[in-house]
Amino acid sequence: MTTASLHGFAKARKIYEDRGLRARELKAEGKKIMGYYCSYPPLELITGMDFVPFRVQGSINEAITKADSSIPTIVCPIIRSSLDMAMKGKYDFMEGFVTAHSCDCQEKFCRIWEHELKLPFHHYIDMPHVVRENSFEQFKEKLIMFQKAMEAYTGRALDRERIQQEIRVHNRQRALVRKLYDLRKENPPLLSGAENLEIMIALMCMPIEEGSIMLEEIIQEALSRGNGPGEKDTRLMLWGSPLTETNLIQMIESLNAHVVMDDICVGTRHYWADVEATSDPMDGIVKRYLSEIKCPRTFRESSSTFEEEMESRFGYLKDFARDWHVDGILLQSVKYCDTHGYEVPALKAYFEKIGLPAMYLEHEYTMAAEAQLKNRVEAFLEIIA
């Protein structure tokens, strides 16, 4: 069965279960697939060069058997799994690969990928980690280098009008994603957290405009169906490192809780912020990807007091908690993810200050860790009930 015959929830589920299915169909039709990693490569430039962006991910269901010969086992397991799947040919439909310096592990991963896979096109964006006045100009120069590299590879130029057009296309999808998340403000929510994650991952494995059509279908299905998530006592928000499968959220939602909001980079971080309309469209792209994506990998200069700094860094989470009627926060990260692990003490202190209970879960990138996590989540739900 091809994805062309599927619509709405059924299409998202099929693509979620077979991430490369749509990409292989598109390659057979003559389309070019550009792999990317993390949320920082600017997709507007990729689609502007007529590539279909495909987010490379690992899989909790795939044993790592090849990558450990090239990358240490104390490195982020999602990165190891992603490399392992690529080395096994699971991403052989990609013509190129682009990533950015989101963390040091990913920087090394990018170099190893280039050495091991040897794709026709490869590019690494060395983006700043600090948001200062001169950071925007520095990042703009890096993105212009990326644009020129794609132009040299394809033999054609990307003009300003095409970039502006792509910004509108991507912003339309982001608006639809925000509309989808609004369905979870209801009590009970019209969409489960596990369903939402399936949809987000599927969107990252298909053309942008096709994904927007699928989103419109899903929103209408969710509004009209009568078998959505039922009543539960607790509403949770999930924060942390990326999830490549729904098993963690499914475990949480098998208890007396709904996951109604998230702050993860395969969720709101990836989709929430629009690119502003600017006279030079690259300026809007620079601001969006450097400053508006709320990832702990980016340091923002301190405010005058600790309280002001905490509000500047985490105030958007308080807004999420208020608007989605959240009762508690689950902070999670995979083992060896220092980027998220180091953020946890400050985040917990912030949530305590505003009166929201929070618990931190560090977990292995395996199905076997789920039983222990379930016991801890159950205890947390009993405390906040």
Given for the second form:
Amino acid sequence: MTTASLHGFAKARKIYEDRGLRARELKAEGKKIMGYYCSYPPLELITGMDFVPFRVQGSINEAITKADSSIPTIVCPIIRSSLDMAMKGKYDFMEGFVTAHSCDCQEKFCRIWEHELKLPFHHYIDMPHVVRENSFEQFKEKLIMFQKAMEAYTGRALDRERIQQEIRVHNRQRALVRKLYDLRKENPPLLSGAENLEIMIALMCMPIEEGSIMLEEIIQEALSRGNGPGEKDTRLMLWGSPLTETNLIQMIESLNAHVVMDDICVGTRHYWADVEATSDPMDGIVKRYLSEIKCPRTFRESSSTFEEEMESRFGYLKDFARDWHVDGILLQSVKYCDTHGYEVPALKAYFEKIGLPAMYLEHEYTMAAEAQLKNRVEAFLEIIA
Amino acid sequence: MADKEKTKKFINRLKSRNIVRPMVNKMYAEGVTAANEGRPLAWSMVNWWEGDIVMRAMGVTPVYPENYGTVCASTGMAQKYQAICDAEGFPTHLCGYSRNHIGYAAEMKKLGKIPPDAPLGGMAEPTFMLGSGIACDTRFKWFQALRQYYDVPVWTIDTPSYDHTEDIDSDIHEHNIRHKVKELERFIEFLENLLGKKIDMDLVEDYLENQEKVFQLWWEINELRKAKPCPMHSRDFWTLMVPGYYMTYDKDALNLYHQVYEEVKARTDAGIGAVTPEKYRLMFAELPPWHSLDFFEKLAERGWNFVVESQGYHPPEPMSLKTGDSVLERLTRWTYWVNVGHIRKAKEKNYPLFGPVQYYYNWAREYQVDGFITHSLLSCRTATFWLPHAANILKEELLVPSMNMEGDIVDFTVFDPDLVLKNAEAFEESMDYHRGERKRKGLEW
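In place of the form predicted alone, output the structure of the form predicted in complex with the partner chain.
What follows is the entire complex, opening with the chain shown before.
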């Protein structure tokens, strides 16, 4: 079955269930697919070169059988799973692969990927970990290198006007995603957290403009359908490392709670900030990707006191919690994620200070631990109630 | 008799290494004294020298919590500090050094003073903390997290991830060095504002000149280790890491490396090895089990000589990168070069390129190793990440087999020396076999 006859929720569900489906169709039509990892490779430059961006992810449902010969088991299981799937040919429609220095594991993983997969195009975007004036200059140099590498590979130049046009296309999609998130401000929300994650993942596996059309359809369907997620007592926000499946949210929503907001990189982190219009469009892209994505991989200058620093690092979460009427926060991270792990005590302390209960869940990227996690979430919901 | 056998040593350690212990003691004592006298004290990540020299020239005394992790591991105190860290709510999979230090810091905060049982007199409360973007995310997230205990400024010197860019753009080194110089300029501004004084660049240059001499000697010492038999065991390298990483500004460090050089040279000239007989030449990756270093005696007893090790902690190759000549450029260029020089060298020698595992490839050939021992660390993803990949490359390209030993830099409970010894016997058969295979395929050793 192709995706041509599908629309809205049904299309998102189909692509969520078979991530490579649309990419394979497009490849058969002669389109070129560029895989990317995490939220940091600037998609405007990828689509500007007429590649269809495809977000590479792992799968909790697929046993890791090949990648362990190249990556130790004590590193991020999502990265291990992603490489494993690639080594098994699950991403064989990709012409190239782009990664960025979003975290230490990813920096290393991309070299192993390059060695194992040997795709026609491979690029690693080095990016600063701090946000200073010279960091922006440095990152701009690296993005120009990325642009030049794609130009050399394709034999065609990417001009300023095309980048500006791509910025508009991507910003339009971001605006639609924000509109989609607004549907969960309602009580009861018009969309479940699991549905939302399905849509986000599907969006990352299809062309941008096609994804925007799908988003418009979904928003209309959600507004007009009568069978939304229904009434529940507790509204939660989910923070943490990437989720590649909906199972965790489904488990939470099988209890007396809605997941109404998130701070994860297959959600708000990926879509929230627009690229500002700047005379050199690369400047807007640099600013957006280096400083506006709120991932703990970025070190932000320490303010004069720790209290002020917490506010500057986590204040946006307070705004999310207020606007989405959140009752509690679930901090979750896959095991072996250092950038999220170090954040946990300070973040818990921050939420405690602003009067929001928070609980940390660490999981192993396997379905096996679900019962135990469910017990903990149930206990947390009882505390909130 | 049994006691005598127990204490018998099979590694011929360098006598000059004995100079190191008083230097380490001095380093920790200086930190406590500085704090007691109201002088600025920094908790600093290893920053591959660039930040250290700047801090010293500003009158700051740095102490190094990563090194303190090795001290606490070897004295058995790390278990206690790690347990405190766990109780503070940090995930247990985090870096062992950081868990040790966070636990130590939480304990010190609770007591309101340096814990009385802290090894080597402990580390006093810092004036600021210096993180680093080199090597791993932990090395800036850790200090960011510590600010909830000590509300002092945290600065991070960022760095490009060099080894990915070598093939892409010939101008990239210039861009990267320019960025690193700006990072140092910002750091100096930060220090000048914090401490209310100006930096003495002449002093920076003096320290840098001393450091460049240390690098040269340290590099020459390691070159001598290519001799057969190898005159210096990895255990001595690990002992020498402290002055080489934290004291390169210091004339005492230069004097130490002179003495080490003379001793290693004399051994080389006389054909004296660190292990006799040297049946197998081993390369060790990456950081050792600091809590169980005597274990290497058991391997030495079998004729295993560890001839090269710990790629992240070797001195840079002699400099062949030309950028500008300002003091800050010179300074930061060394920090940059330590991760780029081996790739440049591989190109010069027409070796195939293997990115971040290039060090191991170069060394396996140059030190003519029989085996590659990988020490996978439960709590250090950075040091462990490359190990299977590096082992695959060495096996495929050079017919050098590998053996993994599981353990940790801090946590001794996850290291099983008996298991390693059991595996060692089978590994010797593999090394013997591959020796024959290399010969058959025309490799140099």
